[in-house]
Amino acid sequence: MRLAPQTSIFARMTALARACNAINLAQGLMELSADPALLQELSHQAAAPVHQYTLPAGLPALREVVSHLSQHYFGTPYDPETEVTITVGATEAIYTAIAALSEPGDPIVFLEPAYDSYLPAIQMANAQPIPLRLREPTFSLPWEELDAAFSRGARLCLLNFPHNPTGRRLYPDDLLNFRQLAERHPQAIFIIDEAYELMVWEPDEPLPARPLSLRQDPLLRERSILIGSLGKLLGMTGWRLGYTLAPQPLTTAIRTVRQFISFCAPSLLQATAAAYLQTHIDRATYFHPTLLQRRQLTKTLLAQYTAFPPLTCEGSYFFLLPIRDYTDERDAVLAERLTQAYGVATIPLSPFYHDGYDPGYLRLCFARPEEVLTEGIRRLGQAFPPKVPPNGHPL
């Protein structure tokens, strides 16, 4: 399928902060400082025979890591050699998986709001989308209307979590109903985007908390393929690293067809990956005390600044604020002034639905430096100030 010519909401808002000069909140930036460890390794790979072609399975030290990993934080291997694949970033997995597992016309559902490239992905593969909506105001899923989605026929299933934009992230109930779909739909298969899978918060605390995965329960994992962003994991998203875990039958599906679309991600930075994670795995984890703390400062900064209620964030690094009290405009056209006329960008959600529905809400990043999120959120403060204003004087 051919799909009409478009800019994603995250590439537009962009380019508009650029132009007016504005506070970016809207992209998924991790302004945060490397790991120096990480660069040493980086500087001494550089130097090492490692800059030819890799397997298209990825480099096999790598894929011990991505294993590892797997065992480590969730408690479920998977074999390096049968299970487990290096991407070109979790967007070019997503896409494999789909356009390995499905013939045209084949449904294929996935809950909105739901992150921009999977509706594109679903229909190039000339598959038919099924979009369900998570329901508000907490945005849990529509287990009734999953499981009759199943009942007329779709095979496949493309779920996140920790879930963008919501923040929503997974519970035992949840594995629960999903095992239950899975035994009563045999044929049913999930995709499941782990991009943020260990950036997991306690709602109410400045604590980290147990991450969940479908991998955890022994039949969903023989019926899921997993998607991580190792990009993410270490704090480089432009180096555009991914996997998939999946059961060794999906995984020669997944293969036989990322074979023709980059045949390997880069190899410098796959063996820098490998390398670093080697004997330190906890080094997955090293940015999350300054996300904790840059999420706390956050809901600090717009509880003082600004009239949203408080805001949670269960997992990943967005906060979503509710518009609907305080203006009629759609979130759309509200994002592009509040960049104009207050110099702050932010995603609204109208996007991330296959139709536009606007459910009034904008995502704000708390993954940037301090100072850019207190003057962003200051400016935000701008257009929907509190009740009682930081210097105490009633407006």
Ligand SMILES: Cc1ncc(COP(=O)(O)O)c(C=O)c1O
The other form holds:
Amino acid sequence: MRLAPQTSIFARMTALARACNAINLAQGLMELSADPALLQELSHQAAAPVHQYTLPAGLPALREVVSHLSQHYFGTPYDPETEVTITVGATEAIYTAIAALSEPGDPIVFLEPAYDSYLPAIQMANAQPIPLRLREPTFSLPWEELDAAFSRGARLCLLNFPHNPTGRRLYPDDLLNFRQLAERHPQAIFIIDEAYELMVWEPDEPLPARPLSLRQDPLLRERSILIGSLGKLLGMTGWRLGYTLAPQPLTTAIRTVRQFISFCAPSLLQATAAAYLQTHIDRATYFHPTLLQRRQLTKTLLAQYTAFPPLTCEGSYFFLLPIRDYTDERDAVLAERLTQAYGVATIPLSPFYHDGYDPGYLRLCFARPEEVLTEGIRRLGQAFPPKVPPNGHPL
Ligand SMILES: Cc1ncc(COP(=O)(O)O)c(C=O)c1O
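The form predicted in complex with this ligand is what I want next, because the block you gave corresponds to the form predicted on its own; please supply it.
Let us now look at the entire complex, which starts with that chain.
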């Protein structure tokens, strides 16, 4: 299927932020200082003979590292030879998995609000999108609807944990429910976008949480394709490195398609990522202290300058700001007005729904330098100042 010309909401809001010279809290940019050891490794590798095509499955050393990451953080091994594939970012992995595993017209279930590449990826594969809504205000999963979709014959289900844009992570109860679904529907296969796989936080404490994944259940492991983003893990999203983890038959299908899309990911960057993570696996969480500190700062600034109580961010680096108590404007209209009149850009949630449904939230990215967060939130507060009761103490 040929897609209609379109520009993503991230590109649109970023362009508007530039045009208005506004603070950009919209796009999911990771503005974090790279680990000097990673940059050193990059120049070291650049002098090595690593500049030709790698195997389409990816550099063996990097596949081993990715397998080790899964073993180390989730206790679930994958065979680097037959179950791990390096991709050009999670984005390529998502499209490839869908294209490799679906037939034209196949129903593919996915959950909204949904990351922007899911619907186009399903459409490009000529499959049939079946969007289901997460349930507000906690964005819990619509279990009965999932069950019904599988009962009507859906085979593929595209999931995302930790979830962009809501920051929701997976809980042990969810894992049990997914297991029951898999038992009830033997045809079900889960494609799970875990681009933020290790970025999980304790809700109200400045602490990382224990990551959880469908791969930890043996039945679900056999019926899942896990998708990771080394770009996010290394804080180098422009490097375009990602991967899939899947049992051999699913991996074979993915590799078959992928070799004809990009053939392989950039060899120098694969070699650098492998060498960097090989020596210290805990470098996979290098940015976590900074992200936690910025999450805390964002909460404090929102309470100090604005009327918004943010929803808890349990994963990724986004907060949702509920706007319905303060305005009847559509979220996209408000986001544009805030950018133009107050000089701060955020992302409205309605473009994360295929039908433009507007649940009344703006998304804010906190992977930004402190001074950017401070000025951006101060500007948000000019539009939505804290409610001050007669005794003068902010509510
Ligand atoms: C949920 C989700 N999946 C996938 C991606 C894309 O990851 P990558 O940059 O590795 O292609 C993003 C990027 O923001 C994302 O938020």
